[in-house]
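In the block that follows, a single chain appears as structure tokens, in the form predicted in complex with aspartic acid.
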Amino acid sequence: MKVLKFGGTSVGSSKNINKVINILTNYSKTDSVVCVVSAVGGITDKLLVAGDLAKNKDEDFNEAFKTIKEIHISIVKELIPTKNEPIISYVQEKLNELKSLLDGIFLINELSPKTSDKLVSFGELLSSFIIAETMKSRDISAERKNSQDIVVTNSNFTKAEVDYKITDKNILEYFKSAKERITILPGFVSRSKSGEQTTLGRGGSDFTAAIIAAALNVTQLEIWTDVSGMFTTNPKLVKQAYPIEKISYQEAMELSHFGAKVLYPPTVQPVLDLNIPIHIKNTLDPEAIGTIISNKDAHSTSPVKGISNINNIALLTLQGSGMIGIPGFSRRLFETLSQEKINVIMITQASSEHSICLGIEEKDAHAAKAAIDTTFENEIELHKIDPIIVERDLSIIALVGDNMKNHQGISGKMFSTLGKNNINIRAIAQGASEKNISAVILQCDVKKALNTLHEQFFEIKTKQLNVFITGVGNVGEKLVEQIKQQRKYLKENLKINLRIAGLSNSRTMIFNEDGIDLNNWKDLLKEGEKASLQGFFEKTKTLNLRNSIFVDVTANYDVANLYANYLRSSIAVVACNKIACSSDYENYKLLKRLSLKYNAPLLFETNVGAGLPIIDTLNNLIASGDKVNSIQAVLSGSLNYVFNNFNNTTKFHDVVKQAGVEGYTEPDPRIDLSGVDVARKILILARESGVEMNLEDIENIPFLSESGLKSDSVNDFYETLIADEAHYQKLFASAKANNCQLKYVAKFDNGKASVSLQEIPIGHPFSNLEGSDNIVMFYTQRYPKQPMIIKGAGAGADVTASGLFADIIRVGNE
């Protein structure tokens, strides 16, 4: 004999009923079977929600039985499609008396737990009822047992405990005489013994099929619902959970107990003694292998085994000087509790007994705090102990796993990989089996501390990178063409999913938390939401997705401005923008301190010679102890662009003009003719360096003429360019009767900075500088003579989308 439970999904449309059919009857095929099922799909909640409405005087109670109504009828029509008359009457017969009961509620106003038990039982009389008579409609061997009249229980309504001598008498009883091969059940419902109906717990019908399966002592007890097993954690949450194939009683058990709702707790109870393994098979993929839970073969080498989740929970503190050292508190506080049949699902004290904290379902929150404060009222009046502090929306989240405890490290794995993403804990507990470790955290951040955590400990050093990009001008988009291009070698050799989450311009942005498809993001953007740079942050900080980077591809101040925003809520920013790093040395030392403080790298090698490892190396040479004496650099390849190309056949103004073209020039050449742009950069490698500088403490040579340092617009500028042609061809002049070439130079030396046109001798190592390239020489401690050299392209589109790109990359190994 075999004992199948169908969940709510498997029993929750015709389509599937037939499903649930054909699996009975090849099953019968060979033996004879129990089968347990559920209330169609969604019911019980709709019957809940249809009291409520009845009890607070809603007429909508009338629209909400309607909907449970035709759900039923048409699930028989569509099953059984002619000679449906005897069977549409009983099920229509049962509904009146569904709609007489909430009438009833309606009129006193009032819903009991008795009477609640009473109207959700409709759920399974109903469900088992059709499938028996489809079943028999189609000449198949069955009947229905109403397991009300064989589950007898005590009269604690909507989670009654099972009397299990006369139960199991009962259903020893009944099946030693059972004719059919297929014998249905409706699950959950029971009866106490005065004969009142009682249920078993909300997912109670697993626990109705354990029973019957213990009392049989059969081989296998088989729980078909909507998903292939047990999963390593929540599939809902987390796509790359996968079903574990076997596992121990105690891990499903506390799985269950701490959320993974596949399994209803109390179900391992009869079984486990028997050692009955639990199936857990999927209805919608009768193939897929599922989930094995017996003592046998289930203890991996593995630790972890599963991640699971508790929802709505509030914390109770309770804390005060006077409870130190005395006893009774504890005993006291269960006292209340259990009084008041408030279940405790987590306690921590701390050791100095200073305070307790105790996790409980949120609802009874109000209760809870209402009768503990009286509990205590004498010790609150004497100042001993405070009133209770309640913390609610939060979630408990459980690492499980039978091998935890042979292996060292596992909390501080969870606990830190927890921090690196920002998730506050608000309390731990440690079973002293050490099958579980658990934490309290705000319900906002479970989704990303399943996927996290899941990522730690089951997905073998894959790691997903979440990217926001604003700014996909000519840079922004060669670098999500670079991403798009990258994406499987990152996987398949890095073993980063690296997925752009977040895209905008500055008239639209989109989000897709499972990645943009890079395939048409140009369309999509086009068709997204109006951008804002404040909205673009709330809602990379609303996804609240593990590993967040924000890239910044402007040249914005805006922008800028709200890295601080980013760094602290724990997402990294990878910037081009120069702005930040060369604004006020407070707020760089701040950005700084906030990406120390929240685990969020602020990385920024394009600030300086675009793709070229300069400030990687400088990091580097710092961190391994180096000092820089002197810095001394080309760092402009649009200065350099100019100077190479300008000469007494060209025009200075047509030569900057094209520089500009070609992508070389900020938007506005001024930037880079007036020496700022260089001026920022040997400012962010002396600060990099270690050094406490400004902008102002720059000294700036100019080389433009006076009116073209003058000018109000971009326009104007270039009408000075072909005005003072005369001025530059002076420059040019000088330094080629000097033999020389002109290099746009910055210097940093003994703590000063300075930035200039020079004339640069041939020969010297800036001379042969060639296209828009740039060159830096750090000489430091170990290169003192010898300078160490970085010289390469040092401006346009594609070297700064790869220079960005390997920021992400480093973010990722970080």
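Just so we're clear, the structure is a prediction, and the values are computed from it rather than from any experiment. Numbering follows the first chain given and starts at 1. Only the largest set of C-alpha atoms that superpose within 1.5 Å between the two forms is called the rigid core. Compared with the form predicted on its own:
- Superposed on the core, the two forms differ at T153: its CA moves 2 Å or more between the two forms.
- Comparing the forms between the two forms, the C-alpha position of D168 differs by 2 angstroms or more, with the core used for superposition.
- Positional change of S112 between the two forms reaches 2 Å or more at the C-alpha, relative to the superposed core.
Follow the form predicted in complex with aspartic acid with the form predicted on its own, if you could.
Next comes a single chain, given without company.
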């Protein structure tokens, strides 16, 4: 004989009920079947709502009843389209009884536990009748047996206790003579010894099935629901979650206690006592393997079997120096909560005995505080202890696994993983059995926490990076395309799952926490919401995705001013925008401090040499104990391009214009040609060398004409280039006469820095720079005479994008 239980979602519609009937029919071909069913999905809640409305003299209970009626009549008509009059008549009769009960509640303005049990019993009684009659109408050997006739309890209404001696006898006697292949029973409902209707409380349908399975001593109890077993964590929050094939009773109960809704632990005690395995199956996917719960050791490569959580938690803290060494505080605290019927979910106490923390349901927090403050009123007045502290909007997350006790470092790995994503832990609890490690965190961090921990303990060491890019112009577009091209390689070779979760230009912005489709991102961005720098930050922060990275591909002051906000939210910042790191020294140091404090990398390699590893190399030199003596560099790919292409047969205006077309200059070429851009770069290198310096400390010797320096707009500037051609030709002629080349050089030496246009003689390392190449020479204590040289393309959309990409990968590898 087989015992199956189907939950509310499994019988929540005519479509699902047909699936249930197919499953039962197939099972009955080889064995007789006992099927316990819950109420139609959502009906129990609707009955309770209707009862509350009636009790509160709210005539809307009539509408609630009408909805309940329509749902059941509709299901009957869909399951049995013809010759359904007797069935509808019976259902209508039971619904009339329900209406009379609600009318009575309305009239007397009261809903007692006894009446509540009568009220909610209608759900299971109706669903079991409808399913059984549907099967009969299809000539399937089936019969309905009312569980109230065989499950006997005491009179503890809403959570009655079973009299197993009488109940087991009734079950054995009934099924000994049952002739039908399939028996349908309503779950949850029962009857007291005195004949009153009772219910078995939360998880009652599971309880009914477990009682019957234990009485009949079957080989396995099957619980059918709308998911394919117990998952490694909540699949609605973690898409990578997967079903656990085998799990122990203890592990299943721990996971269920901490939020896994598939199973309610107390209800399966009857089968647990007899070591009867429980098989969790999916009504919507009957072929899925599901989860088998038993007392057998379920071997697993991971010591952690699952991760679960409970939301809507409040943390109560009782603390004070008057508690130290004084017995009785804990007893009085727990007695107070017990008298208020408040369940304690988690307990933690400091070894100093200075404080006790309790996790309870948030809805009980107000009553708990009032009761505890009253109990300890005298101690509070004498300042021996503080008034109870209540923290709300919290959740408990828990790692569960029988084998965790045999593995060192599980707790450390859990807490460090959460810490790296700036998920603050408010309290910790771990039992001596080491089967459960629990932590209290902010409820808004639950999704991030579950994903982060699942990635750490259950996934092939693949790290997910969630990138948010502001500025998808020339460089930004190249970056998106490079990410699209390399995603597969990164996942397979570097174990990095890189997703773009947010994109913005100056007009619109789009977000997708599952990753934006990079095949048509341009079209999606056109249809996005109105762009806002603050709005982009707020949305990035609200999504609260693990390993979030903000990428600034602009030259915008306002964007740079938001870096601190991103870092404080533990969002890494990758920037080619030089403004932030060349801003006031105190702001630069603040960003550095925030990066360390909130474990959020701040990377800006492209600030100096596009894709060249200049800052990274400098940082490695400093970290290894070397000291920079001086730096000589050509740091402007745009200026190098300009002076490599300018001669007595070209016009300076035309060369500068072409540099802009090629993407070498900023949109405003004055930033490049005035030397400000190069000054920012040498300033950043000086700061990274450990020197305190500001932009105004750098000597900037301009080469532009007077009118060019004073131009009011980009257009005006280009006009001055035409008018002042002779000025620029004179610069070229001087260099040629001295057998030199013009190079815009940045120098840092003995704590001082300068930028200027210089005539570089043939043979100098700077003289053979081609195109838009950059070069940096580091003279250090270890490289005093022959400098360390870094040379290569220092401008252009592709190389700048690749530099940003490299910084993103660095974040992933940290």
